[in-house]
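What follows is a single chain, given as structure tokens, in the form predicted alone.
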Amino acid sequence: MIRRRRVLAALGALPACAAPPLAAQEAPLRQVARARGLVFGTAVRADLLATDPELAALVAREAELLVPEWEAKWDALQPEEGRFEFAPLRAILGFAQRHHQRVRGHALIWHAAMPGWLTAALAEGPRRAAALMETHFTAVLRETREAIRDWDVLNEVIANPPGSDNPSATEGDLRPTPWLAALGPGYLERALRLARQLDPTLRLTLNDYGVEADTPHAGAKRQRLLRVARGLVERGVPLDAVGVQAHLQMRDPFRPEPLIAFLRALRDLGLAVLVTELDVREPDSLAPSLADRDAAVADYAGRFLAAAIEGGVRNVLTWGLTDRDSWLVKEPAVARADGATTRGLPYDEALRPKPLRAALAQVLGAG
């Protein structure tokens, strides 16, 4: 509720300002990517775009594609049953229109960011759950039809394999959620068919995490996601794309071959593949020197992104542009335990470009 009030209070005309300078020879990332037939984008928040003019200018310059961090999730759009709040999302759509950007939606179905009333209502049974899904999808897709042509219809629906320290670890391929409990495994198909019925030309995306590293856990999750996607496609369920979140963890080894093979297997099913939430989580043991830390982050992310593009990714979004407002800094569960600021995005707290920004430019512009 506090965030919602802050967003609503901040909406309005954005103050004019100039973005922090880049070296004369450095083109914006959106321009670098476009020259290679790629798209670069980032996650944004309406309150920050309205209250931080330097950040707003940076987003306008660097990104061609935007995704709302919070404003399109269920808790933001329908905080009370039947009462929809579109103002924060409309602010992002207006910003994008003014700066010749596109917006993708995130997310219609997710087990988190659910208002309390929704969790309670889903427990009432399948008929109630199906009606709530139809009402929400209808209102949201009608509102965004002209401006959003790609939605994460399903977000984080794949379970983590046994042996994981994640509480969603289970033997089944689908993550235990209130939606699964209410509607059974068919809720994925129900959601995708409903979205297609409401908007026949919308790109329908399944978005998930934990499939990037060269570890047994990531390998098992890749296979789970691939099985679910293949099953949907083989049953004729409308699914157009798979999003790889890419919240990278440097504690995990990375090797390009497994990721490339996974992405190509998805593409063989006729699906597009996207990188949707790229950032890098540093281990606490990383060298204390900022220069060494930044170089290591840039190298890790650069190797991942090069493999993703080789595997067929054409859209790349970071989960924010700067350390100033990153969840890697704000969220205790993912922040460094030693108190140091995680430097997992292209720009630092002062909006100065880091080696990660250079690595993104190099990989996006290669070829």
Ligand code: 9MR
Second form
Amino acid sequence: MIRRRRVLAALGALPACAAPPLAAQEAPLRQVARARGLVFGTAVRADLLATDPELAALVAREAELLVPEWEAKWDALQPEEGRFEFAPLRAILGFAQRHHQRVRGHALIWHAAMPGWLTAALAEGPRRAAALMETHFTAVLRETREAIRDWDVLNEVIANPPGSDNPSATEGDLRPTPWLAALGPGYLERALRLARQLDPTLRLTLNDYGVEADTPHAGAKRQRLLRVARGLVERGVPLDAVGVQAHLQMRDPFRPEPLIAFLRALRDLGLAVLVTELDVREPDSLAPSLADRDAAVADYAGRFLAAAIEGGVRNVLTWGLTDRDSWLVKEPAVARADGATTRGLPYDEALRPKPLRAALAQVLGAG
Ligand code: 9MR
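Having seen the form predicted alone, I'd like the form predicted in complex with the named molecule now, please.
What follows is the entire complex, opening with the chain shown before.
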């Protein structure tokens, strides 16, 4: 029996290892969401799925939709000019197929995760930039056409409003990036039209962050995103959806009304709205006990998610499932200065479910 299990696992028919058990009354998040016409998903990494059977089993159980955390970015897909590397992305597509999951693509245009050669080449001018965009989109969309029907064509293209501590803050609505420098503001339209032409039924998404909270900064960024989206739609540029990343920060106040109004304004333009990268950064000073911290994180995320769903969101993805693998813990720029592990995802470092998972289940399942 054990041998049969191992063989089946190697073929992908079974998770090689069971995910940590849920209490008997708890259904997988994908099932809870599905029962209400919603889709729950998460970001994954091919290396972790391949080497960590417990995590792989968790992803298989909980998620209906996957997004590659690294594998579909330029530096992964085209590490050298003209040399495309699809193996890690294919591994994720294979995993998804075996577990009856869908995959969204992330990201065709982004100012980060650009290989050095691309940054240098974009500086050579508009013709070169346009040709590179065309070559990359053509190869990637041909490769993923069967499996990926929703792509973040544009990621983080909206500028942070002045007054924020962000070094990229500008007066204009568009974030200063190598693509903007090379092609001017028309690069958004160029990318969207190219994607539509290459794959007419692909869902084209603009994905961005910093629009969730009830702060002047987030309010100004919402206005910017709305202005850009409206401009594109009014000019007949193909755009189908807006992704709200939802890297939430608990130091920011949250109120449902501004978020709901923003999502409705986007939907009034005919756009779908998604939550694409949900996780939670804890406040600067932590509550004394783990239980208090986890309860506060769950409460904050739950209030956000309930508002997002009320505003029309149907697809909800977290940026990973466990604190152990989260960029919130791994990246020095966002990790806590006091050395504590940020507890911003549904499972802890030992892959045990936390109150945040319960909050997601509760909000996704509330009828
Ligand atoms: O979580 C990702 C991290 O591991 C990578 O080093 C980084 C650069 O590729 O990207 C992170 O994911 C980002 C996502 O692609 C876009 N929104 C913000 C995410 C967190 O930085």
